[in-house]
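Take a look at this single chain in structure tokens; it is the form predicted on its own.
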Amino acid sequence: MEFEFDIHKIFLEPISKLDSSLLPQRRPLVSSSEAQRQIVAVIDEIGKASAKAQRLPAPITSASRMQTNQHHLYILKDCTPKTAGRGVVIGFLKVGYKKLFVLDHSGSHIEAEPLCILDFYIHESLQRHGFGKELFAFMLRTEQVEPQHLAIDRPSEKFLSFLRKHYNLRSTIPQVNNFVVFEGFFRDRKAPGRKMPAKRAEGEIKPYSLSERDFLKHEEGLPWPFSQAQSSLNRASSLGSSPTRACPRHNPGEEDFVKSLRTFRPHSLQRAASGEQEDPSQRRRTR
């Protein structure tokens, strides 16, 4: 792919590795702002070309996506004498680590975070010239990963044929997601996956444990209403209603005393409490 600016001034190596900063390790020969603008244009154009070749509705590789994700983008340029002018971009390879739940041979879910192939594109006019193999091998050396330990996001039939031819990756382990893993994915990994515990059957699930039930039965000294006798609790007929406190027993002597207090006038309560007799002449007459 050709551009209106000089590719050799922004990508000084045959294969340049980019991260979220969108700048290669070797400093471009133009200003940082100009290099940033040109690199953004390159990434967006090759992302569109890849989406078109895969018949995708929208590009999955763009400069904005690169800036918001921890992905690595390897861009391959042509260094042959016939492109000694402004240079051309041959293709690219995008990789990144992702947390996946992968099925093993027994069908168990394994939590792993493998390096994933997210996008791979070589220009149609330059395919079957060894450029794809050169770019893929460079990525494997840089990332220090074996090809069987990769997870590939929605590989095309052409890409699967490429892996069979150059890396003898043939047998796949069926998955329920869009990623493809091959035989040997779980062997000799630097960071082995973590096997998720099997789910319990719904019949074994209880609202609370038996130990909590025993605690309610045998714990002593609980507050009301649990400390009251069963006869003193009136349980409501509807499920979930809280118990009610039973009516207390009445003392007849206390009732007579309360009634006698009601017959006294407010100014006579103190005399009644002290045992003094009220003088009838001191009573106030009311009409």
The other form holds:
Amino acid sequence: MEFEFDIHKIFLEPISKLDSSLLPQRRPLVSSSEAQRQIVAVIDEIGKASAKAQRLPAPITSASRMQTNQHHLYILKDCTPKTAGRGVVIGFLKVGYKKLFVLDHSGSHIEAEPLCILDFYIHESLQRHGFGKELFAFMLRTEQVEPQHLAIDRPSEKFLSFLRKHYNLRSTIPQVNNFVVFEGFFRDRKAPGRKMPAKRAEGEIKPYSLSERDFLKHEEGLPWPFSQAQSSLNRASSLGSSPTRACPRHNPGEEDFVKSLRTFRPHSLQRAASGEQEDPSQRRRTR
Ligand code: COA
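Let's see the other form, the form predicted together with coenzyme A, since the form predicted on its own is already up.
Time for the whole complex; same chain goes first.
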């Protein structure tokens, strides 16, 4: 991806890591306001390209979402002499810690806060050249995490193939949310998850941990679980996706309920649907 400005002046390293400040560790060679403007443009553009590649209705990576979340964004630029001009961005990887309820082999819910892969994209013209592996391996080293300890937000077929090939990640542990975890997720962790009590009625523990992509559903009309549009968002390739729910029967009282839900903040929807009370301490966690 090319830009009208010099990528090498804002990203001095082959791979730059950004957090909510949107500033790389090595100071850009342009003024900070100009660097900020250019970095915002890069993030918004690569976020759009990733959404398009994954056929998502809207980007899940943008500068504004980066600024309001504790995510880490790794951006890979091309350093080869043939693009020595203004440089190009090859792709990016976005990760972040999320509080999830993860099912173990026995079906018990474990409360964990793993590092999650939230978005990953290499430009179409450069896929299958090893750039994805380079970026991913850099992230693993920087975050000091083993690949089997990651949770992955709805991986695409390409990404599943990537994980099989490079990290031998094959068997998944079935989940009821949209995150995929692999065999080995619970083994040899530095900070083990907290096991929840065996009794586990769904209403008690809220197993549907919010995915990075869940906000997209709310931009598409009726909120979950009433929206039929959700099925188009759940890619066939997703593993461990939410269980299929029966289509809600037409009911005038329900329509009023749905209308009232539309005015809620997205993460209030699940609480409202289950009659659960809002817990203010959870608000930031599940964004
Ligand atoms: N079809 C199937 N598998 C593919 C693929 C494709 N078009 N592109 C990459 N892969 C997988 C394969 O396992 C491939 O190995 P192979 O060529 O021997 O079959 C391996 O990735 C190549 O590794 P690498 O070159 O390091 O990966 P990459 O630079 O192509 O990056 C992705 C991998 C997934 C980031 C990249 O394909 C991509 O951006 N895809 C579109 C967006 C996407 O699906 N992102 C994941 C979001 S959850």
